[in-house]
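Take a look at this one chain, the form predicted alone, written out in structure tokens.
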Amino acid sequence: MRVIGLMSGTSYDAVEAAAADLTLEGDVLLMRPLGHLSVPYADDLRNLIAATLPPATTTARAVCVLDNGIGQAFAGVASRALDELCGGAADLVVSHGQTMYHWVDDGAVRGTLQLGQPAWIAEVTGVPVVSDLRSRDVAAGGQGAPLVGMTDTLLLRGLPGVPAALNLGGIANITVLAPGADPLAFDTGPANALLDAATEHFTGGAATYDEDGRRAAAGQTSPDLLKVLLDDPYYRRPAPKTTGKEHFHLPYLRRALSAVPTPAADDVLATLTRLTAVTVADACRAHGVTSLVVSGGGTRNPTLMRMITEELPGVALRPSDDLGLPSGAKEALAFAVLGFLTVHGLPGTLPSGTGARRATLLGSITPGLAPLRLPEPAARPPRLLRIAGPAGRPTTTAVDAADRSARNRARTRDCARTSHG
């Protein structure tokens, strides 16, 4: 089945599309990525999203305008992906939409809202669309996030030690796969959310993010500000847990700044970058993580990656690209996987990752131009994800990576013995 995944994260800067051929063979899900693209939101639409996100107030008209405007934007990107990545033919589009609100009340998620009317996508592409993937998990008592936990688990299974997958978007989330334990997935806290808000604030809107982490690299961590930020009760809540920009936003940062002597702007950015590194590292240490597979926009911030490495000595970090999953397309591909599972009658959640009472089928299906025909339900869910190259040649998978890692360690020991007699 040829599937297009669409995603726009909490940074709401662009719509990401990725396409893949997906096949279920026994308990192995085979993925052949076909490419990905990123299309920035039009300025007026991005500005309206920014003006509507919490803690702003809004109107029903604005929500309607956004639902259709985002849907049209996603439809345009899906159309491009259909032509440029799929040769004009696809079987399914899976749209995450744009998260506008994640309703968390004392640690429990009461509801979630992703906008981007799927009818526009179905009408433009003529392809069935799976959308609104988070709500069913919430209805089953789950957090509705992070939903990448399923794909992460399939990808990590077979790696040695205690592997984890870290995604650095607006919010950072992690999936931990410890031997003999159920997979665990949760949001560790902000990744780019506060950094982007601070950069836009300090530059008067001239910049929307700290490019290459340069300003953070030029600053110094403020111990007082870091202490205030780390005192947030969210970090002490047990997993599974989730958060978002309804919690971590500019007024939140302003309140923290008002409690300490005012640092210079670059020092604030350095402190916020260190906050992400510390909270990620704390989560990894709490669960005994030995290796970390990293993806998301934050991987392009060398200052952030350096700080995470500093906070996690002895833990190997590598991009998801090393396992065959392009870092910039990982979330879009993860949602493509979830939609594929849905139309094959398979659950897309892990109760241990979201806290739901049970694993659920995710999303709603909007038919394309032809009558809706779903595949026969699959006999069993996958346990492993194997990724193949464009010509069908397998790339590095979790098991392959483990074998290669063992060989590398053996070669290193041999070299050490040779060098030291």
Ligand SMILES: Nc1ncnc2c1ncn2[C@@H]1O[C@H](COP(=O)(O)OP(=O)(O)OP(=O)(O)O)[C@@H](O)[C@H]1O
The other form holds:
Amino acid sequence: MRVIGLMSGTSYDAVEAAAADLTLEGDVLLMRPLGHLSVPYADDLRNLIAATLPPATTTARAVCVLDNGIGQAFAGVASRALDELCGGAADLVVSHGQTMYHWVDDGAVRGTLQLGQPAWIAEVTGVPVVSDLRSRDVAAGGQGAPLVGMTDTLLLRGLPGVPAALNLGGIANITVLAPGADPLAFDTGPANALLDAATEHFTGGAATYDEDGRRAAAGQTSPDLLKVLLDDPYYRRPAPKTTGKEHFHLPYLRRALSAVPTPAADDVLATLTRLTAVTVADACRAHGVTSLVVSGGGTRNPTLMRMITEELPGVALRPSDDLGLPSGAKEALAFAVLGFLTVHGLPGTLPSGTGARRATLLGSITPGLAPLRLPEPAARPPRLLRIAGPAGRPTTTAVDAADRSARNRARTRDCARTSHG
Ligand SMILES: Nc1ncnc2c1ncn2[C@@H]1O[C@H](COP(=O)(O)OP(=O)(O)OP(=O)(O)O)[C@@H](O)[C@H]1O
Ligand SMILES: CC(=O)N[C@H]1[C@@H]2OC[C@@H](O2)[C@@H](O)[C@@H]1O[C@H](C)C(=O)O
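Beyond the form predicted alone, can we have the form predicted together with the named molecule?
Then the entire complex follows, led off by the chain already shown.
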């Protein structure tokens, strides 16, 4: 089945589209990625999202404008993905939409709102759309997030030690697969949310993020500010847990800053980068993680990556690209997998990850141009994700890819030894 996944994350900078051919063979899910696109939101839509997100108040009209504007933006990107990645033919579009509010009340999720009316996507592409993937898990008592836990688990299964997948978007989430234990998946806290808010604030809007972590690299961590930030009870709460920009936003940072002698701007950025590294490392240590597969925009910030490495000595870090999932497309591909599971009658959640009472079939389905015909329900869920390389290259699992990359590292070491005598 050819599936297009669509996603815009908490940084709401662009709509990511990724396409893949997905096939279920026994308990193996075969994925052949077909490429991905990243299309920035138009400025006026991005500005409206920014003006509507918490802590702002809004109107029903603004919500209606956004729901349809985001739906149209997603439809435009889906149509491009259909032409440019799929040769004009796809069986399914899976749209995450844009999270506008994640309603967390004393640790429990009461509701979650993703906008982006799917009718626009179905109308423009003629392809059925699975959308609103989080609500069913919330209705089953879960957090409705992180939903990448399913794909991460299929990807990590069989890797040695205690492997984990970490995504560094606006919010950081992690999936941990300890042998003999149920998978865990939770948000560790902010990845770039506070860092982006601070950069925008200090540059008067001229920059939206600390490019290549340059300003943080020029600053010093403020122990006082770090202590105040780490005092947030969220970090001490056990999993399952999720958070969002309803919690980690500029006024939150301002409150923390007002409690300490004000550090220089670069020192604030250094401290926020360190906060992400420390909270990620604490979460990894709490669950005995021995290796980390990393994805998301934060991987492009060398200062953040350096700090995470410093905080986690002995833990091997590598990009998800090494296992066949391009870092920037991972979430869109993960949602493609979830829609695929739904139309095959398979649950998309892991109760041990989201905390739901049971694993549920996710999403709502909007028919395409033709009458809706779903595949026969699958006999059993996949246990493993196998990713095909570029055309002509053999299909591998994460375990094969890990072996290959260990061999490559050994070869590189041998070459270095040879060339240096
Ligand atoms: N060159 C770079 N230098 C520093 N930071 C970068 C760079 N490129 C991207 N980023 C960071 O990555 C962020 C975007 O990451 P990403 O697109 O993974 O987030 P998202 O998917 O919107 O969030 P989430 O996963 O929380 O939903 C940017 O806001 C920025 O902070
Ligand atoms: C409610 C919501 O949109 N949560 C997002 C957010 O962005 C990162 C983190 O917080 C994660 O829990 C989740 O997204 C990813 C894609 C997920 O569900 O796995």
